[in-house]
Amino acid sequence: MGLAGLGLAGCGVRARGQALGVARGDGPADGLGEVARARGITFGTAVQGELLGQDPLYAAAVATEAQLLVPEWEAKWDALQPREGEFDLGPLGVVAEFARAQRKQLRGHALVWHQAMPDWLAPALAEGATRARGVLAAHIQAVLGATQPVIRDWDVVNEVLANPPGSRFTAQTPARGVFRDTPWLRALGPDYIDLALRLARERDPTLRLTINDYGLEGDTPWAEQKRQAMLALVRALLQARCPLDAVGLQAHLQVDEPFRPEPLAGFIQGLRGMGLAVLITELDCRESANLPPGLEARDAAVAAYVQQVVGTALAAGCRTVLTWGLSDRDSWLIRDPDVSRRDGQQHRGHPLDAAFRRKAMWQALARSFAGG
């Protein structure tokens, strides 16, 4: 089993710059990936394999703007192992072949998560610790063996921390202490984090191993509590000689959340001081219903907020920035009712608008990279 030979027939990718706003004179021909790379920064985005194969405009935008790709769905458990012991790398192969053809890097998301689980998995975990360890080991062994030639960085564990009391997300996320109450935690306790990282290192000794989580960027009491919980978790893992190379900040931002540079910068510097890389992994930005009317004013508010956060992260030592999609047209901020706007408007939280034109957020990221 492997990714070799899983092609992307008829993807219809146009030349760089064609079918994008750059052809209409709204910016330089270079995409954000090139702008970032000139300053030693990697820019990328999450992608949908189906759109890469069927939508030339989407594929051209990805080819122009991004240097690093992460599959939105194709590397999650329900995509890769829909039935126990039966692995399907076809959808991931589409993304991998696009990355190869366009000379892009590829990272994986995510080996262990409490969502995107196939129907058989939660009942298997509920059978007990021995069964859970076996299932986890088999998945990591098979997936990393197949993807080793093309994926050199994985979100090994995703969203392991609970939301502190007072957070706007608390009611949605049951907790056991500082950890999110999930089937993995119930089956194996907090040691499932250590176990997943060790299994990944054993299977692929040179893979970059990342813990990924959200709600770590703002200037609120609950964001600070979550930052402290992450620092404590990382410190405990390293003291136990658990392999860990990086922490991912999802950065699903919200314009109405207070932000100051100092708390985020101190957090990143603390992680860097422990020898870890720090990545922004899922950047997008939700608008507030209180924003002034008019697209120009809304886009300016989003851009200013994004530039504050990304600029702070880069100045503190972050060198990788990925958005969770490039265009407002294909955003989960529109598809997911839990995060979509309630007033009938649609979030404009990505670098490109629904017609793939570059927006103020694109310019804000370019300025952040240039100043990095």
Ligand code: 9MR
Second form
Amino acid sequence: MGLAGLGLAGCGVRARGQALGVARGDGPADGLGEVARARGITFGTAVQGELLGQDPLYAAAVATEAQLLVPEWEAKWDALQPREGEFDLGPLGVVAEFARAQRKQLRGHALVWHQAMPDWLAPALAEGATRARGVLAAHIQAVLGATQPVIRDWDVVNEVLANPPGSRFTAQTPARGVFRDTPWLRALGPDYIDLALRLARERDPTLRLTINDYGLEGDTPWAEQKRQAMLALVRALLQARCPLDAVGLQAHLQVDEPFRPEPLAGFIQGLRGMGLAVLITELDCRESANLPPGLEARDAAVAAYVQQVVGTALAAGCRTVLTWGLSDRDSWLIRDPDVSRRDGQQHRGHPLDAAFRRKAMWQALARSFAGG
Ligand code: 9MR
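Other form of same protein, the form predicted in complex with the named molecule, not the form predicted alone:
Zooming out: every chain and molecule, the one shown earlier first.
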């Protein structure tokens, strides 16, 4: 099926969310989205289209809590272009239809990433620079053409920076200098970042173009190196008159990572000083095995850590916060063997618990949005 003429609005998919009641749960009536909106802040979450369609509790929580949605996998290459030239907007259409019916904004993730690549893509990129430029242009043109009416902010490039040596991230990755070594880098050198941004601006001149990455929040030598690498990259892009509007801090936090407000605040202010918006795009928080036992103590530790980071970011001018899912039940933190706990416990790193009850992290976010 070609993409021509197939805008998302015409995908014909109906979300079951339209008739959803709003699950208030415990706590104040307003969801986090309303609490945030009252202070000029946008709160959102990553969503999984299948769950929106099949799980009323999940859909009701999203409807209640979030103003802004980002598809957790439905807008990645393997979902959108499983075979070269054959685009599939079905899964993304489910999310888009839910957003439309529930009057939520939608952001896109991600036009260029080294993961979630369909099988054909890496071999195509390995054929050389001309071929790589061709597939990049074709994807961006088709996808932005289809999503333009409903998605006004895209993570154009995702995770392009390497993890500095010594980083504790489990997913250690090969690097070429400050850049992550990926099929895109091997095909085009670091210019693929500039190229993707220019292609996106050309296709959709008023789209917000975002660079998204992780490991930028903590008070560690490697987070500082990565912050400096991001600042240098942004500076170089802007000097080359490359279009760029925002930087997304994923904020996959870890409760035992050292944190001080000053380095993060200085970084955000540096980016804002260059005219960029700064978003928190994928917030969640991994626990440590050293936390005191008992759910209350664990939740309190996560909440305190999240409040420091989010409070710092908001005070430095960040105006958009998205969590990477709302509930502990559906999170990559319990599914992904690289990050899940190894002691039989499950991370509780989201605002809602596995039964969709609001936890201390929910309260911490509400307090941060309210400025307290
Ligand atoms: O949470 C996402 C998981 O469900 C997917 O299987 C995976 C591959 O598409 O991507 C996960 O989301 C990642 C995001 O796209 C980029 N930052 C890290 C997120 C967690 O791995």
